[in-house]
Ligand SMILES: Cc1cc2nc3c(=O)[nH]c(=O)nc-3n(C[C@H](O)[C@H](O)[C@H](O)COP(=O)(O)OP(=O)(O)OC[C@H]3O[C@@H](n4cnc5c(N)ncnc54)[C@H](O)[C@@H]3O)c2cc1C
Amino acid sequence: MELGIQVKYNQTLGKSITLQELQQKYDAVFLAIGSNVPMQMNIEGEDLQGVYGGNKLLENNEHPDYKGKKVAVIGGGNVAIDCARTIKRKGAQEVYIIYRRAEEQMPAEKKEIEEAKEEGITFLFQNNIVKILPKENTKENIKRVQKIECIKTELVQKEGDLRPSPVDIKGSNYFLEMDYVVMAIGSKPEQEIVKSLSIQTNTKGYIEVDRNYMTSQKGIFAGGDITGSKATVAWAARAGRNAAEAINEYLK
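For the sequence shown above, give one chain's structure in the form predicted alone.
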(Lines of atoms letter the chains of each structure in order from A and count residues from 1; the text may use other names and numbers.)
(Lines give C-alpha, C1' and ligand atoms only; values in the text may rest on other atoms or scores of the structure.)
Protein backbone atom coordinates (compact mmCIF):
# COMPACT_ATOMS: atom_id res chain seq x y z
CA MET A 1 0.00 0.00 0.00
CA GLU A 2 2.87 2.41 0.77
CA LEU A 3 3.99 2.06 -2.86
CA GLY A 4 0.51 2.81 -4.12
CA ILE A 5 -0.19 -0.80 -5.06
CA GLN A 6 -3.68 -2.16 -4.57
CA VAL A 7 -4.14 -5.92 -4.26
CA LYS A 8 -7.53 -7.48 -4.89
CA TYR A 9 -8.00 -11.06 -3.71
CA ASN A 10 -10.27 -13.86 -4.93
CA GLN A 11 -10.41 -12.53 -8.49
CA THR A 12 -10.50 -14.95 -11.42
CA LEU A 13 -9.71 -13.57 -14.86
CA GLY A 14 -12.50 -14.40 -17.27
CA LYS A 15 -14.99 -15.02 -14.47
CA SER A 16 -15.10 -12.41 -11.71
CA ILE A 17 -13.33 -9.89 -13.92
CA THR A 18 -12.77 -9.67 -17.67
CA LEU A 19 -9.91 -8.31 -19.70
CA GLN A 20 -12.31 -5.84 -21.35
CA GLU A 21 -13.20 -4.40 -17.94
CA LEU A 22 -9.52 -3.99 -17.11
CA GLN A 23 -8.88 -2.25 -20.44
CA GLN A 24 -11.60 0.27 -19.70
CA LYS A 25 -10.10 1.08 -16.31
CA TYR A 26 -6.36 0.96 -17.00
CA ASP A 27 -4.04 2.27 -19.71
CA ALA A 28 -1.96 -0.93 -19.67
CA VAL A 29 -2.48 -4.46 -18.41
CA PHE A 30 0.21 -7.05 -17.69
CA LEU A 31 -0.83 -10.72 -17.74
CA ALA A 32 1.22 -12.99 -15.50
CA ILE A 33 -1.29 -15.77 -14.93
CA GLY A 34 1.22 -18.58 -15.34
CA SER A 35 0.86 -21.96 -16.97
CA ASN A 36 -0.19 -24.31 -14.20
CA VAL A 37 -2.26 -27.07 -15.77
CA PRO A 38 -0.15 -30.24 -15.42
CA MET A 39 0.64 -32.06 -18.65
CA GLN A 40 -0.19 -35.75 -18.87
CA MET A 41 1.66 -38.68 -20.43
CA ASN A 42 -1.60 -40.33 -21.53
CA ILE A 43 -0.56 -43.70 -20.16
CA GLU A 44 -2.68 -46.40 -18.58
CA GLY A 45 -3.47 -45.76 -14.92
CA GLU A 46 -2.88 -42.03 -14.97
CA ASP A 47 -6.39 -41.50 -13.58
CA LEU A 48 -5.87 -43.72 -10.52
CA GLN A 49 -6.23 -42.46 -6.97
CA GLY A 50 -2.76 -41.43 -5.84
CA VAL A 51 -1.58 -39.84 -9.11
CA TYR A 52 -0.95 -36.10 -8.80
CA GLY A 53 0.14 -33.21 -10.99
CA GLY A 54 3.35 -31.62 -9.74
CA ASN A 55 2.36 -27.99 -10.26
CA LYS A 56 -0.98 -28.31 -8.50
CA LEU A 57 0.55 -30.32 -5.67
CA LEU A 58 3.00 -27.54 -4.90
CA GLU A 59 0.60 -24.68 -5.59
CA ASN A 60 -2.30 -25.98 -3.51
CA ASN A 61 -0.12 -27.58 -0.82
CA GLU A 62 -2.68 -30.35 -0.43
CA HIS A 63 -0.50 -33.37 0.19
CA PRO A 64 -1.53 -36.88 1.25
CA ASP A 65 0.18 -38.60 4.17
CA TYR A 66 3.55 -39.71 2.82
CA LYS A 67 4.89 -41.24 6.00
CA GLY A 68 6.32 -44.67 5.27
CA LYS A 69 5.23 -44.47 1.62
CA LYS A 70 7.05 -44.85 -1.70
CA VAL A 71 6.66 -42.03 -4.19
CA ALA A 72 7.72 -41.72 -7.84
CA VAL A 73 8.18 -38.27 -9.37
CA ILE A 74 8.24 -38.27 -13.16
CA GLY A 75 10.23 -35.49 -14.84
CA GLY A 76 13.57 -33.73 -14.90
CA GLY A 77 12.88 -30.05 -14.28
CA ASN A 78 12.94 -27.87 -11.19
CA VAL A 79 9.29 -28.71 -10.44
CA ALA A 80 10.21 -32.41 -10.26
CA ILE A 81 13.07 -31.63 -7.88
CA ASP A 82 10.87 -29.37 -5.72
CA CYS A 83 8.18 -32.04 -5.53
CA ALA A 84 10.64 -34.78 -4.61
CA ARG A 85 12.40 -32.76 -1.90
CA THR A 86 9.10 -31.55 -0.42
CA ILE A 87 7.68 -35.07 -0.33
CA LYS A 88 10.87 -36.47 1.25
CA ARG A 89 10.77 -33.81 3.97
CA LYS A 90 7.15 -34.72 4.66
CA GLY A 91 8.20 -38.20 5.71
CA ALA A 92 8.14 -40.40 2.62
CA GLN A 93 10.15 -43.59 3.03
CA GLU A 94 11.50 -43.61 -0.53
CA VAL A 95 11.31 -40.98 -3.25
CA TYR A 96 12.35 -41.67 -6.84
CA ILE A 97 12.84 -39.20 -9.64
CA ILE A 98 12.40 -40.98 -12.96
CA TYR A 99 13.87 -39.18 -15.96
CA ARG A 100 14.01 -40.60 -19.47
CA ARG A 101 17.27 -38.87 -20.43
CA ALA A 102 20.79 -38.78 -18.94
CA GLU A 103 21.71 -36.68 -15.91
CA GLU A 104 23.69 -34.16 -17.96
CA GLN A 105 20.54 -33.48 -20.03
CA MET A 106 18.39 -32.79 -17.00
CA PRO A 107 17.00 -29.24 -17.19
CA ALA A 108 16.88 -28.81 -13.41
CA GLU A 109 19.57 -26.69 -11.80
CA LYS A 110 22.69 -28.70 -10.94
CA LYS A 111 22.70 -27.40 -7.38
CA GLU A 112 19.13 -28.60 -6.89
CA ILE A 113 20.03 -32.06 -8.22
CA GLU A 114 23.01 -32.42 -5.88
CA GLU A 115 21.03 -31.26 -2.86
CA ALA A 116 18.24 -33.71 -3.71
CA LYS A 117 20.79 -36.53 -3.80
CA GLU A 118 22.13 -35.45 -0.42
CA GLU A 119 18.61 -35.64 0.99
CA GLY A 120 18.35 -39.28 -0.03
CA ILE A 121 16.28 -39.02 -3.19
CA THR A 122 16.97 -41.78 -5.72
CA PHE A 123 17.45 -40.80 -9.36
CA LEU A 124 16.63 -43.25 -12.12
CA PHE A 125 18.17 -41.75 -15.24
CA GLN A 126 17.41 -43.13 -18.70
CA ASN A 127 14.23 -44.72 -17.43
CA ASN A 128 10.65 -44.03 -18.37
CA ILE A 129 7.26 -44.94 -16.95
CA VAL A 130 4.88 -46.80 -19.27
CA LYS A 131 2.01 -47.83 -17.01
CA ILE A 132 0.54 -47.30 -13.53
CA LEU A 133 -1.13 -50.36 -12.05
CA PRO A 134 -3.89 -50.41 -9.40
CA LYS A 135 -4.25 -52.49 -6.28
CA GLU A 136 -6.20 -55.68 -6.90
CA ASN A 137 -9.13 -57.05 -4.90
CA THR A 138 -9.57 -53.84 -2.93
CA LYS A 139 -12.70 -53.66 -0.78
CA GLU A 140 -13.09 -49.99 -1.62
CA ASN A 141 -14.67 -48.95 -4.87
CA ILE A 142 -11.62 -46.80 -5.55
CA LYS A 143 -8.66 -47.90 -7.62
CA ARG A 144 -5.43 -46.80 -5.98
CA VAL A 145 -1.84 -46.91 -7.14
CA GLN A 146 0.03 -50.11 -6.28
CA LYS A 147 3.00 -50.20 -8.64
CA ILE A 148 4.43 -48.74 -11.81
CA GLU A 149 5.86 -50.35 -14.91
CA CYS A 150 9.06 -48.74 -16.16
CA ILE A 151 11.32 -49.28 -19.14
CA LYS A 152 14.97 -48.43 -19.66
CA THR A 153 15.95 -46.06 -22.46
CA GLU A 154 18.97 -45.45 -24.65
CA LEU A 155 19.95 -42.15 -26.20
CA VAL A 156 19.97 -42.07 -29.98
CA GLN A 157 21.09 -39.13 -32.11
CA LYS A 158 18.44 -38.68 -34.79
CA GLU A 159 19.02 -36.70 -37.95
CA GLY A 160 17.96 -33.10 -37.53
CA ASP A 161 17.74 -33.23 -33.72
CA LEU A 162 19.98 -31.00 -31.63
CA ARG A 163 20.37 -33.57 -28.87
CA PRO A 164 20.04 -37.34 -28.54
CA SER A 165 16.51 -38.66 -28.12
CA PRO A 166 15.49 -41.29 -25.55
CA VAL A 167 14.37 -44.56 -27.15
CA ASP A 168 12.83 -47.42 -25.19
CA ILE A 169 14.96 -50.55 -24.92
CA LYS A 170 12.75 -53.44 -25.92
CA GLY A 171 12.38 -56.08 -23.22
CA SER A 172 13.87 -53.97 -20.43
CA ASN A 173 10.55 -53.48 -18.61
CA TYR A 174 10.46 -53.84 -14.84
CA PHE A 175 8.10 -53.02 -11.95
CA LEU A 176 8.40 -50.90 -8.82
CA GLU A 177 6.02 -51.00 -5.86
CA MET A 178 4.69 -47.48 -5.40
CA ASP A 179 2.08 -45.68 -3.30
CA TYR A 180 1.97 -42.35 -5.10
CA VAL A 181 3.00 -41.01 -8.51
CA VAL A 182 3.62 -37.33 -9.24
CA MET A 183 3.63 -36.14 -12.84
CA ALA A 184 6.08 -33.24 -13.20
CA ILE A 185 6.68 -33.37 -16.95
CA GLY A 186 5.63 -29.80 -17.61
CA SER A 187 2.54 -27.64 -17.63
CA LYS A 188 0.29 -25.87 -20.09
CA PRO A 189 -1.95 -22.79 -20.00
CA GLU A 190 -5.53 -23.00 -18.85
CA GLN A 191 -7.16 -22.84 -22.26
CA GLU A 192 -10.58 -21.72 -21.03
CA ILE A 193 -9.07 -18.54 -19.61
CA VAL A 194 -6.67 -17.91 -22.49
CA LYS A 195 -9.42 -18.26 -25.11
CA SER A 196 -11.63 -15.80 -23.25
CA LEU A 197 -8.96 -13.10 -23.69
CA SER A 198 -9.22 -13.02 -27.52
CA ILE A 199 -5.44 -12.65 -27.74
CA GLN A 200 -3.25 -14.33 -30.34
CA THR A 201 -1.62 -17.56 -29.18
CA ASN A 202 0.81 -20.02 -30.71
CA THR A 203 0.13 -23.63 -31.64
CA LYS A 204 0.82 -24.76 -28.06
CA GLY A 205 -1.68 -22.36 -26.55
CA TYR A 206 0.80 -19.85 -25.12
CA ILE A 207 0.20 -16.11 -25.49
CA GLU A 208 2.38 -14.56 -28.19
CA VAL A 209 4.25 -11.35 -27.39
CA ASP A 210 6.64 -9.11 -29.30
CA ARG A 211 10.11 -8.03 -28.16
CA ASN A 212 8.45 -5.49 -25.83
CA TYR A 213 6.20 -8.14 -24.25
CA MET A 214 3.09 -6.67 -25.89
CA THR A 215 0.41 -9.08 -27.06
CA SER A 216 -1.69 -8.83 -30.22
CA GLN A 217 -3.89 -6.32 -28.36
CA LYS A 218 -2.48 -2.84 -27.93
CA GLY A 219 -1.75 -2.02 -24.29
CA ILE A 220 -1.98 -5.65 -23.15
CA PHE A 221 1.34 -7.13 -22.09
CA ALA A 222 2.27 -10.62 -20.88
CA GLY A 223 5.28 -12.46 -19.49
CA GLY A 224 6.45 -15.53 -17.66
CA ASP A 225 5.17 -19.06 -18.12
CA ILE A 226 2.02 -17.96 -19.94
CA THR A 227 4.21 -16.90 -22.90
CA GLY A 228 6.03 -20.24 -23.04
CA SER A 229 9.34 -18.93 -21.70
CA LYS A 230 11.63 -20.93 -19.41
CA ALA A 231 9.46 -22.10 -16.52
CA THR A 232 11.46 -20.84 -13.55
CA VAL A 233 10.79 -18.15 -10.96
CA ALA A 234 13.97 -16.32 -12.00
CA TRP A 235 12.95 -16.11 -15.67
CA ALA A 236 9.42 -15.04 -14.73
CA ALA A 237 10.80 -12.30 -12.48
CA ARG A 238 13.10 -11.11 -15.27
CA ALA A 239 10.17 -11.02 -17.70
CA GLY A 240 8.19 -8.95 -15.21
CA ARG A 241 10.99 -6.43 -14.87
CA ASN A 242 11.56 -6.18 -18.62
CA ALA A 243 7.84 -5.83 -19.26
CA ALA A 244 7.58 -3.09 -16.62
CA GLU A 245 10.26 -1.10 -18.43
CA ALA A 246 8.44 -1.62 -21.75
CA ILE A 247 5.12 -0.56 -20.22
CA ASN A 248 6.74 2.55 -18.79
CA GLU A 249 7.96 3.50 -22.27
CA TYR A 250 4.55 2.73 -23.76
CA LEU A 251 2.80 5.05 -21.30
CA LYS A 252 5.07 8.03 -21.92
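This one's a predicted model, so the numbers in the text were calculated from it and none came from an experiment. Just so we're on the same page, rigid core means the largest C-alpha set that superposes within 1.5 Å between forms. Residue numbers count along the first chain shown, from 1. Compared with the form predicted in complex with this ligand:
Residue displacement note: residue 13 has its CA displaced by under 2 Å between the two forms (rigid core superposed).
Positional change of residue 194 between the two forms stays under 2 Å at the C-alpha, relative to the superposed core. Once the rigid core is used as the reference frame, the Cα position of residue 185 differs between the two forms by less than 2 Å.
With the form predicted alone in hand, show me what the form predicted in complex with this ligand looks like.
What follows is just the one chain, with no partners and no other molecules.
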Protein backbone atom coordinates (compact mmCIF):
# COMPACT_ATOMS: atom_id res chain seq x y z
CA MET A 1 0.00 0.00 0.00
CA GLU A 2 2.90 2.35 0.76
CA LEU A 3 4.00 1.99 -2.88
CA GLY A 4 0.57 3.16 -4.00
CA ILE A 5 -0.48 -0.19 -5.42
CA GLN A 6 -4.22 -0.73 -5.56
CA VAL A 7 -5.44 -4.30 -5.31
CA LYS A 8 -8.79 -5.13 -6.88
CA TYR A 9 -10.12 -8.45 -5.65
CA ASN A 10 -12.52 -10.91 -7.29
CA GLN A 11 -11.68 -9.94 -10.87
CA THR A 12 -11.23 -12.65 -13.49
CA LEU A 13 -9.51 -11.64 -16.69
CA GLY A 14 -11.46 -13.00 -19.64
CA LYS A 15 -14.64 -13.26 -17.58
CA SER A 16 -15.46 -10.29 -15.33
CA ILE A 17 -12.94 -8.02 -17.04
CA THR A 18 -11.50 -8.03 -20.57
CA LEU A 19 -8.03 -7.24 -21.81
CA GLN A 20 -9.50 -4.44 -23.97
CA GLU A 21 -10.92 -2.78 -20.87
CA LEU A 22 -7.52 -2.96 -19.17
CA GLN A 23 -5.80 -1.55 -22.29
CA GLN A 24 -8.13 1.44 -22.25
CA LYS A 25 -7.37 2.14 -18.60
CA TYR A 26 -3.64 1.37 -18.38
CA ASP A 27 -0.54 2.12 -20.48
CA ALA A 28 0.91 -1.33 -19.81
CA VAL A 29 -0.51 -4.63 -18.56
CA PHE A 30 1.41 -7.55 -17.07
CA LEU A 31 -0.25 -10.98 -17.24
CA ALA A 32 0.76 -13.46 -14.53
CA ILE A 33 -2.24 -15.75 -14.42
CA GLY A 34 -0.26 -18.98 -14.01
CA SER A 35 -0.93 -22.33 -15.60
CA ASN A 36 -3.09 -24.25 -13.21
CA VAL A 37 -5.52 -26.44 -15.12
CA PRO A 38 -4.66 -30.04 -14.12
CA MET A 39 -3.69 -32.30 -17.02
CA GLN A 40 -5.69 -35.46 -17.59
CA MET A 41 -4.47 -38.90 -18.60
CA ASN A 42 -7.59 -39.62 -20.67
CA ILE A 43 -8.04 -43.05 -19.14
CA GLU A 44 -11.33 -44.80 -18.45
CA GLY A 45 -12.95 -43.71 -15.19
CA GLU A 46 -11.25 -40.32 -14.94
CA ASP A 47 -14.67 -38.67 -14.82
CA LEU A 48 -15.82 -40.66 -11.76
CA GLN A 49 -16.73 -38.99 -8.48
CA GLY A 50 -13.61 -39.10 -6.29
CA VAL A 51 -11.07 -38.24 -9.01
CA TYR A 52 -9.40 -34.85 -8.46
CA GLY A 53 -6.86 -32.62 -10.16
CA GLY A 54 -3.92 -32.21 -7.78
CA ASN A 55 -3.14 -28.51 -8.01
CA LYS A 56 -6.81 -27.49 -7.98
CA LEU A 57 -7.26 -29.53 -4.81
CA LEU A 58 -4.46 -27.64 -3.10
CA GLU A 59 -5.12 -24.24 -4.68
CA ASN A 60 -8.79 -24.20 -3.69
CA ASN A 61 -8.11 -26.03 -0.41
CA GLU A 62 -11.36 -27.92 -0.86
CA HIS A 63 -10.88 -31.52 0.20
CA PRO A 64 -13.20 -34.46 0.73
CA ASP A 65 -13.11 -36.25 4.10
CA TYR A 66 -10.06 -38.53 3.84
CA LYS A 67 -10.39 -40.12 7.28
CA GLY A 68 -9.94 -43.87 7.00
CA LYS A 69 -9.75 -43.68 3.19
CA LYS A 70 -7.25 -44.98 0.63
CA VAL A 71 -5.90 -42.42 -1.83
CA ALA A 72 -3.75 -42.83 -4.96
CA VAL A 73 -1.77 -39.83 -6.17
CA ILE A 74 -0.54 -40.14 -9.74
CA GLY A 75 2.66 -38.31 -10.71
CA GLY A 76 6.25 -37.75 -9.66
CA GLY A 77 6.75 -34.01 -9.17
CA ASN A 78 6.57 -31.67 -6.20
CA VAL A 79 2.83 -31.30 -6.71
CA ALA A 80 2.34 -35.06 -6.28
CA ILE A 81 4.39 -34.99 -3.07
CA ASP A 82 2.52 -31.94 -1.72
CA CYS A 83 -0.82 -33.62 -2.46
CA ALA A 84 0.19 -36.93 -0.86
CA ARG A 85 1.58 -35.33 2.30
CA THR A 86 -1.39 -32.98 2.68
CA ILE A 87 -3.87 -35.82 2.23
CA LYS A 88 -2.01 -38.04 4.71
CA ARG A 89 -1.96 -35.25 7.30
CA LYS A 90 -5.69 -34.76 6.77
CA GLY A 91 -6.29 -38.28 8.04
CA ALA A 92 -6.14 -40.67 5.07
CA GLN A 93 -5.47 -44.26 6.11
CA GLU A 94 -3.21 -45.12 3.17
CA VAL A 95 -1.69 -42.82 0.55
CA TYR A 96 0.13 -44.14 -2.53
CA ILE A 97 2.22 -42.22 -5.03
CA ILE A 98 2.15 -44.03 -8.35
CA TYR A 99 5.00 -43.05 -10.66
CA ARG A 100 5.74 -44.74 -13.98
CA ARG A 101 9.51 -44.23 -13.87
CA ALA A 102 12.16 -45.14 -11.23
CA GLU A 103 12.88 -43.22 -8.02
CA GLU A 104 16.13 -41.73 -9.44
CA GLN A 105 14.12 -40.15 -12.26
CA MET A 106 11.46 -38.61 -10.06
CA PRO A 107 11.43 -34.81 -10.61
CA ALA A 108 10.37 -34.09 -7.01
CA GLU A 109 13.07 -32.90 -4.62
CA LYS A 110 14.96 -35.80 -2.97
CA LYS A 111 14.43 -34.28 0.48
CA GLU A 112 10.68 -34.20 -0.08
CA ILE A 113 10.63 -37.83 -1.25
CA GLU A 114 12.46 -38.91 1.92
CA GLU A 115 10.15 -36.87 4.14
CA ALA A 116 7.10 -38.32 2.41
CA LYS A 117 8.41 -41.85 3.06
CA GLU A 118 8.95 -40.96 6.73
CA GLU A 119 5.34 -39.75 6.90
CA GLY A 120 4.17 -43.17 5.74
CA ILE A 121 3.42 -42.50 2.06
CA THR A 122 3.81 -45.66 -0.06
CA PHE A 123 5.70 -45.16 -3.34
CA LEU A 124 4.91 -47.45 -6.26
CA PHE A 125 7.76 -46.74 -8.66
CA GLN A 126 7.66 -48.16 -12.18
CA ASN A 127 3.91 -48.55 -11.99
CA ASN A 128 1.26 -46.89 -14.09
CA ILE A 129 -2.49 -46.48 -13.71
CA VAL A 130 -4.52 -47.73 -16.67
CA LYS A 131 -8.14 -47.59 -15.50
CA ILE A 132 -10.31 -46.31 -12.65
CA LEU A 133 -13.26 -48.53 -11.82
CA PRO A 134 -16.55 -47.50 -10.19
CA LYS A 135 -18.42 -49.08 -7.30
CA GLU A 136 -20.93 -51.52 -8.69
CA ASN A 137 -24.49 -52.23 -7.58
CA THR A 138 -24.96 -48.95 -5.71
CA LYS A 139 -28.37 -47.28 -5.54
CA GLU A 140 -26.80 -43.85 -6.10
CA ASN A 141 -26.83 -42.26 -9.54
CA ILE A 142 -23.34 -40.91 -9.03
CA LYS A 143 -20.58 -43.35 -9.93
CA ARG A 144 -17.75 -43.32 -7.39
CA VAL A 145 -14.22 -44.69 -7.42
CA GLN A 146 -13.84 -48.19 -6.00
CA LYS A 147 -10.54 -49.47 -7.35
CA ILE A 148 -7.79 -48.77 -9.83
CA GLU A 149 -6.13 -51.01 -12.36
CA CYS A 150 -2.36 -50.63 -12.51
CA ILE A 151 0.39 -52.08 -14.65
CA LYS A 152 4.09 -52.49 -13.94
CA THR A 153 6.58 -50.84 -16.25
CA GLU A 154 10.14 -51.48 -17.37
CA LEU A 155 12.52 -48.74 -18.43
CA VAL A 156 13.78 -48.90 -21.98
CA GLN A 157 16.47 -46.61 -23.39
CA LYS A 158 15.31 -45.64 -26.85
CA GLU A 159 17.69 -44.23 -29.43
CA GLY A 160 17.79 -40.45 -29.34
CA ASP A 161 15.97 -40.17 -25.99
CA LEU A 162 17.71 -38.40 -23.12
CA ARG A 163 16.26 -40.72 -20.45
CA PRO A 164 14.77 -44.23 -20.49
CA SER A 165 11.08 -44.47 -21.28
CA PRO A 166 8.62 -46.48 -19.20
CA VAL A 167 7.07 -49.35 -21.17
CA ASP A 168 4.13 -51.36 -19.80
CA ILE A 169 4.98 -54.98 -18.93
CA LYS A 170 2.31 -57.04 -20.67
CA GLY A 171 0.20 -59.12 -18.31
CA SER A 172 1.49 -57.44 -15.13
CA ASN A 173 -1.86 -55.74 -14.44
CA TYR A 174 -3.23 -55.77 -10.91
CA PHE A 175 -5.96 -54.01 -8.90
CA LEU A 176 -5.87 -51.82 -5.80
CA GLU A 177 -8.93 -50.84 -3.78
CA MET A 178 -9.06 -47.04 -3.65
CA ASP A 179 -11.48 -44.33 -2.47
CA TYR A 180 -9.91 -41.33 -4.20
CA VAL A 181 -7.53 -40.74 -7.10
CA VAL A 182 -5.56 -37.49 -7.44
CA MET A 183 -4.02 -36.62 -10.80
CA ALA A 184 -0.78 -34.69 -10.36
CA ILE A 185 0.75 -35.20 -13.79
CA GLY A 186 1.20 -31.55 -14.71
CA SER A 187 -0.89 -28.52 -15.51
CA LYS A 188 -1.68 -26.34 -18.48
CA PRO A 189 -2.98 -22.81 -19.14
CA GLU A 190 -6.72 -22.19 -19.08
CA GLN A 191 -7.34 -22.19 -22.82
CA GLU A 192 -10.73 -20.46 -22.70
CA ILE A 193 -9.13 -17.47 -20.96
CA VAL A 194 -5.95 -17.38 -23.02
CA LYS A 195 -7.88 -17.56 -26.32
CA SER A 196 -10.13 -14.69 -25.23
CA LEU A 197 -7.04 -12.43 -25.01
CA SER A 198 -6.22 -12.69 -28.76
CA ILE A 199 -2.51 -12.95 -27.97
CA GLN A 200 -0.02 -15.20 -29.75
CA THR A 201 0.55 -18.53 -28.00
CA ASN A 202 2.82 -21.47 -28.71
CA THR A 203 1.64 -24.96 -29.69
CA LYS A 204 1.13 -25.90 -26.04
CA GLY A 205 -1.10 -22.89 -25.36
CA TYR A 206 1.41 -20.80 -23.39
CA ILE A 207 1.61 -17.05 -24.05
CA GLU A 208 4.62 -16.15 -26.19
CA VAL A 209 6.83 -13.24 -25.08
CA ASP A 210 9.92 -11.56 -26.50
CA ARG A 211 13.13 -10.92 -24.53
CA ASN A 212 11.44 -7.93 -22.90
CA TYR A 213 8.50 -10.08 -21.77
CA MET A 214 6.22 -8.29 -24.23
CA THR A 215 3.50 -10.39 -25.88
CA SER A 216 2.36 -10.10 -29.51
CA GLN A 217 0.24 -7.10 -28.40
CA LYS A 218 2.08 -3.84 -27.79
CA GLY A 219 2.10 -2.85 -24.12
CA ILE A 220 0.86 -6.27 -22.92
CA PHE A 221 3.53 -8.14 -20.99
CA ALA A 222 3.50 -11.60 -19.43
CA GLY A 223 5.68 -13.76 -17.19
CA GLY A 224 5.80 -16.81 -14.95
CA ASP A 225 4.05 -20.12 -15.56
CA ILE A 226 1.65 -18.69 -18.16
CA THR A 227 4.64 -18.23 -20.49
CA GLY A 228 5.69 -21.88 -20.03
CA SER A 229 8.85 -21.04 -18.11
CA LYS A 230 10.29 -23.60 -15.67
CA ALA A 231 7.43 -23.90 -13.20
CA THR A 232 9.18 -22.75 -10.04
CA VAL A 233 8.69 -19.82 -7.70
CA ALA A 234 12.23 -18.61 -8.36
CA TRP A 235 11.73 -18.41 -12.14
CA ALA A 236 8.35 -16.72 -11.77
CA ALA A 237 9.77 -14.14 -9.35
CA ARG A 238 12.69 -13.49 -11.68
CA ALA A 239 10.32 -13.00 -14.63
CA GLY A 240 8.30 -10.52 -12.57
CA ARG A 241 11.37 -8.48 -11.69
CA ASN A 242 12.80 -8.49 -15.22
CA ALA A 243 9.41 -7.64 -16.74
CA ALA A 244 8.97 -4.74 -14.29
CA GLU A 245 12.26 -3.26 -15.50
CA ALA A 246 11.25 -3.76 -19.14
CA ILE A 247 7.85 -2.14 -18.49
CA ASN A 248 9.54 0.87 -16.86
CA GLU A 249 11.72 1.29 -19.97
CA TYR A 250 8.66 0.94 -22.23
CA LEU A 251 6.80 3.66 -20.32
CA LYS A 252 9.63 6.21 -20.53
